[in-house]
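Read the single chain below, which is given as structure tokens and is the form predicted alone.
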Amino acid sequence: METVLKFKTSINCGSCVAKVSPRLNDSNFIESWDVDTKNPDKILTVHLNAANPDASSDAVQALIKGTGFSIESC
């Protein structure tokens, strides 16, 4: 079972999905991500992988304020 959250982010061009991609490609709870750089609330959408008991929405966003980018729901 897959669960799709959105954030509102500060990742706000290539390189800056560069640094948050190893964090987010390496989570053991997340199926897929992507952030539209385009939108002006670069949005991160993130496919959780709800079977798995890390899996929340605060644990997205604490991995990405670990990378020095803003985070919150939208």
Given for the second form:
Amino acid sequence: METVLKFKTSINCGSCVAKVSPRLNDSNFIESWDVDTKNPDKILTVHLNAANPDASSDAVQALIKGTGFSIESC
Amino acid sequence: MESVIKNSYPVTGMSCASCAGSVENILKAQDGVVNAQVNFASASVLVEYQSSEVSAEALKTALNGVGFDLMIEDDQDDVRQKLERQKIGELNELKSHVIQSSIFTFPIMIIAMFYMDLPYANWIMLGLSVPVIFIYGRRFFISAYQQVKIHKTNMDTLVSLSTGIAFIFSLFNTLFPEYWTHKGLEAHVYYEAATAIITFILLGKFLEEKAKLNTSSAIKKLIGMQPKTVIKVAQDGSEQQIPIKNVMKGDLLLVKPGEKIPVDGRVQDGSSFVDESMISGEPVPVEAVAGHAVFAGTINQKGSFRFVAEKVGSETVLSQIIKMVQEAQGSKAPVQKLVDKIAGIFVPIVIGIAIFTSIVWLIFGGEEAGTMAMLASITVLIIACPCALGLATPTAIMVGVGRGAENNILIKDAESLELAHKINALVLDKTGTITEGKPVVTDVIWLSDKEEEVTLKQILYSIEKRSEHPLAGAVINKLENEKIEAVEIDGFESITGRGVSATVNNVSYFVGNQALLKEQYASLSEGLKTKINALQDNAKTVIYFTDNKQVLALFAITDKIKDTSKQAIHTLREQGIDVYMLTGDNEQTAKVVADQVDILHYKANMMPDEKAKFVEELQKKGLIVGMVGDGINDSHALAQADVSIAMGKGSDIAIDVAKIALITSDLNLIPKALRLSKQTVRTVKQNLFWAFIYNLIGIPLAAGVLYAFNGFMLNPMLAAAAMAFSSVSVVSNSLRLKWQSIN
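Starting from the form predicted alone shown above, please give the structure in the form predicted in complex with its partner chain.
Zooming out: every chain and molecule, the one shown earlier first.
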């Protein structure tokens, strides 16, 4: 089962995406993710692995904040 | 030991403003980081952190985790040297490209001009031009392509379009000459044009870069004043030579005769004479004894002394000066914004003209229409290169700011440099600007009983010690000479613009000016009033020491007018500038000082915000107002003025606010600064002329307007040479500013 979450972020350009990629890819509760940098709100879409007990909106936000970019749910 | 380190480090990996924000957030989130400020433009971050809690290495690791990097290995000097080495390396590479490119181009030109009938001439020329186009000219094509990707054009667009078209056309004619010969035409090739353009433009670029390296020599001179190593004295007295970057605040350092002082600090023991001319402008060495402040970059002349480091790294006065000059050289003058705009629309217009030219030739060109159309449009593209336009302002500003620094005038932004020569009203603060700002007590009148005098002197001494007013210093000096000791005081209060008050043994005492006296209702006898008037007529400031009932004493204080003030004001007035003097001092003193230095307009009893209002009033009359001051009380007015000038040795706030800072406190630097401004602006205008004149004359010639009359067509090679010469004339014109006198 999957849960889809969307967040507003400051992930602005290709280089920003490259900076957050390792963290998002390494996390075991995220199935897949995508940032729409063309959207003014830079929407991050995350497919959570709901089977993982760590999977939560807060966990995703903490992950992004750890890279210094801003994030809020939308 | 608890100590906050404030340092600026280069950051790599930031490609947009969000990255910059990310770096800032990560650093701020680290324990022990007080503040972090990223400068995206210069790719650096200013971090303030507790060295006891976090290290620069830890900050670097934190950033590495997300793909950024903090360059902490190198200290600032090394980074600068690296950049410089890199620049010189690039220059050398450019030089070898110019030479190699000419080696290939020269035979092409000889063949094209004299040996067109040589067997396989076209093939030989093709072979020789391939390296020129694809190796030495590659940079233009890459740059043009990168510009196209972001929908922009620049001079490289013009170069690559013109040489590219010439080369492809020639290549076609070499491979398929029969296309033309079948039509009864000759298959011309233009390898010589394509390669000569690249060689000439490379040469122009090389000359330009070389000249640009020269323009920043003032900075190099300043940086050269910083020593690299320093002798640190350990607690057990042992001495050790350490790199300057390892010096911490509070370290005890030893300076030997002839050595440069490495950081700012205060002498602990030993005595010597220090040549401070680079900071103060005073040619006479200053005696450095225990307690005396010493500054980085100044030279110890004889005797050795030990001093405690107080400001290190980027905090020293010298570093601040270097930073200011660097920032100013990088700042944009308003005229530059206009130039940028012109350059932005210029290239598309030129491409338009080139297309139009080729269409006109194709229609009316007769037999050789195709060839002429191509030649003419290539020549238009080459001659129009706006690179000289791009150089016109920055080179002049760089030389101007550097020239100022050499003359003890620090210009903090290009805008002031551009505006300063337009000043027609100059407002001068009195104390510390026209006068020396070192007041001394000349007369003392005690009105109390003799036996009380010592106690009162002790009270006065204790109150004045707490006051920050410059006049308080004069009273303190006087009382210290009498070996008066301090006593306990309570309820100290500073009354802005009036004086100070304090309580001792439940009695309130006041020290201040006449306004304070009136507020406290203390009256004076007629005899005393006459005496006071006489003192004030001699430009002496009278301050009063009272309790809440009566006046206890009067002090007359005078502040000597600087030897150079009168001459400087005379020069300014000769230049047609209205000079005003503002002072918080009383009417009489103001009048006497104004008379002595020939100032017609003055205002006395001015509060700090009144000074700013006065500046504003002048501005409302349409005047361009310059403000010169040295104190915290002037900072408001300095910020209000169009051009603000802080006197050297002034308060840090005044120097911070002002856009121009004079290192020495000699007023003669002001007319010099204005002249420098005038020369710089004139140079910018001349540069714009040189940049445009080639285009204005060249473009119509290149398009072939004269062809109809006398058959003249501008050769593309000559066009390239003219274009390169245009850049060279602009840069050399800017360099001329270096040798012009501003005295």
